[in-house]
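Next up is one chain by itself, shown in structure tokens, the form predicted alone.
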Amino acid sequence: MIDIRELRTRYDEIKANIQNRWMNVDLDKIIADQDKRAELLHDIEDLRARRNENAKKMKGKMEADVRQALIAEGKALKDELASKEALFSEIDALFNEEARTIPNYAHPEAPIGKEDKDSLAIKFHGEPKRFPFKPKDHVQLGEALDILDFESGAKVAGQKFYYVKNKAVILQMAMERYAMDIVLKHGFTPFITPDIAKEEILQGIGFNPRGAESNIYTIEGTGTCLVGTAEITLGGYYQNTILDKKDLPIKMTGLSHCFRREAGGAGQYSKGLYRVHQFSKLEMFIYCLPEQSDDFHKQLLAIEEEIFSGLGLAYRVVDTATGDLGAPAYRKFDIEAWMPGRGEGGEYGEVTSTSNCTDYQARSLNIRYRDDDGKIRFVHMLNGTAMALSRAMVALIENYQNEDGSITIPEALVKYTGFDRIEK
């Protein structure tokens, strides 16, 4: 969340931001619950006192109707305090859920627009992929070349999963294992991670565990859900933490499934891998000194660049709209790569995305650091997909296919998968 002491301070900015994301959020009736809040705390902490000094007068030496007196006075001041109490926790309950649905600050250059088209493309690399014959999508080459098999994962499992067989699991683990090696060449400390987060964690990730707009699965009766990212568990790693100054930044990576319920995702851009209830997904995730941060958003991007040219993919950096940030999200950029098998005669994808929360899910999670003048701060964290491995197969299925219906695997993967051909 971001600071609750400047909901006045910088109430026409916050109001501005709010609105700039299209985001439905009260400004006015938070702040007035912040005061209901305050206005509690105060009469608790006089009541407080109150009774302590009833408690002190009660030792002295009395007479018996001045001590009966006393003991009535603290009755009463026990049972007022317990009401008050009892109040306060219910509106400070309904006031920290409601300060987590003011969104992070954006950042001044993000562009401003409801919708993922209102984003800005402000860099391009490659020529997208044309070809001398009529490209299939990965769909139907995938089940030509029965490595992906999405009758059956359907039958097993539901709509949107899937099978993936024979040479493309060999494929993508290639594609694991040359992510990974490309980030633990930037420093980053890989992990597994676990496929489950207690709610408390996704809600200071930024992530509504809840309602029909939620787009996690919530396992009923745990207080547990399954993770949609590794942002997540990499992110709670740290929760209630004090790091010191000298070991930042933090670089960890994390492999892990992610399960999405994936809620209204359906039509042809929404097709085969491209939007799934589960997949794989290598993310990247850094702490770091708020003024370090801009610059770790920067180094992000780049691996992930580093990442997909080297797989000879056509792609376009985009700096994402207000609207479509996500409310922990100060700056967000993504990678969207040419897909030829994508629309009527190819269109790009979104492949990563990289975001820099500054210190919105570090106040939420509580973990912070101690500067040079010993004063406790807030980090920065910032996350970035270094490869979702379904999205990218599409990618690499679509564009390196032939006309035989065989896909060549890029000079890349060759080393890692054994093979330089998927035939049938």
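Note that the structure is a prediction, hence the values are computed from the model and not measured. Numbering follows the first chain given and starts at 1. Only the largest set of C-alpha atoms that superpose within 1.5 Å between the two forms is called the rigid core. What changes on going to the form predicted together with the RNA:
- Core-aligned CA deviation for residue 310 between these two forms: less than 2 Å.
- After superposition on the rigid core, displacement of the C-alpha of residue 376 between these two forms stays below 2 Å.
- With a cut-off of 2 Å and the rigid core superposed, residue 74 has a Cα displacement that reaches or exceeds the cut-off between these two forms.
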Contents of the next structure:
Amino acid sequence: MIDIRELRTRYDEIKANIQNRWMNVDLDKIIADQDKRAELLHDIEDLRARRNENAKKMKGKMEADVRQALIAEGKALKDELASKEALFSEIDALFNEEARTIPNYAHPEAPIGKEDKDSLAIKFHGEPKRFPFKPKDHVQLGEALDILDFESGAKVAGQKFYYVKNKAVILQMAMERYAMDIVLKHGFTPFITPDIAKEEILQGIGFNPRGAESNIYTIEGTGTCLVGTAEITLGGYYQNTILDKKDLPIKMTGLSHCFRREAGGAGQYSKGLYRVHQFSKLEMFIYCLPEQSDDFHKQLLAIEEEIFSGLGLAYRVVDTATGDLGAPAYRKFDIEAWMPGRGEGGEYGEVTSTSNCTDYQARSLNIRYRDDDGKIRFVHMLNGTAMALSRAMVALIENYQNEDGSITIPEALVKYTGFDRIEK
RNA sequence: GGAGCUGUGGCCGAGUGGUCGAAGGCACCUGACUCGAAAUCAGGCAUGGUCAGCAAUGGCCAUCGUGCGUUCAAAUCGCAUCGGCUCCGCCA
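Structure of the form predicted together with the RNA, please, following the form predicted alone?
Let's see the whole complex now, leading with the same chain.
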């Protein structure tokens, strides 16, 4: 969440930002509730001060009737406090819930716009692949080669589940390792994370685990959820800690399964591996000083580019429009790889996403560092996809298909797969 | 899953219901001594909120895993819950 003390001091800015993101947040109501909350809290603190004072008077020995009078006074204070505290906890919970819906500030250079199309392509790399034959999509290729099985996935687990099979299994593991090696080269500490996290962590990261529009699977009766990304578990790692400034930046990379409900995410773009309920992903995560986060954000993007250009894939980089930023994101860059089987004659499809969430998540999760002046400040937190195995697989299979339906393994992966071709 | 023990500040660790935001130690910071360092000595050293003040700072409130309760008063008593440890059972 943002700093609620800024609700008034940066009122215009917050209001404009909510508008630029096409969000529906009633800032004035939130401020009104904040006032109600503060007023009530003052009353309560007053009462508590009187209660404490009253209790202090009773420490030593005294006449029985004096003590009785003090006890009576204490009881009266206690009753009054109890009723006000009940009121307070209601308004406090309401205010917190509302305050959480206020999005992070946006980077001044982030393009302002409502949706996908308003995002800005800031870089193109490589030429979209053209074939002397009509290219197939990854579903046709994968099923024909018996390396992807969507039918069995649907039968056993439901729509949008799938089996990876035969050489695609080795290929996926090779891709994981390939991406991991590049990320490690840049000084990240590797993790395999839990695939489950507590709701409290989800909320701190900025995910909403509840409601019809939630993309998160919750596990009934446990207060936990299946993670949609390792961003959640890597970001929760340092919850409630004060980090040593000299330990920053902390760079982590985590491999996890990712589970997404994708309610209502149907249509032609969601066929096959592109939009699924479960996939594996290697995620990067950075905790750093506020003044470093812009630079680290660019570094995350550079690593993502290194990974995808290393596979010989054409892609473009997109600076995400404000309306398409998640609430915690201050700025977001996506890499969209060329996918020959997408749409009519190929299209770019999102394969990575990196966000600078500044102190938005750190404030909710209470992750801070002690600065040189002794003050404790919130760290900045950033995340980025190293490789989402399912979508990277789409790009790879479709770009490296041959006319006979076989797939050539890109040079950079051969040392990990041990074979250079997948064929029938 | 069953039984027992345990959870205190950055770390370790004391704590009889009221004088406990909490002894002591370590770490850290400042000063003295020293050419300098070590050792020693003196002092300082939790976080968040709020009010007053230009500020240094001061008042008040909250926090001893978390929640609820008992009480005029809770780190201290009770219940629940979560984490850790030990033993038993089960198991990749």
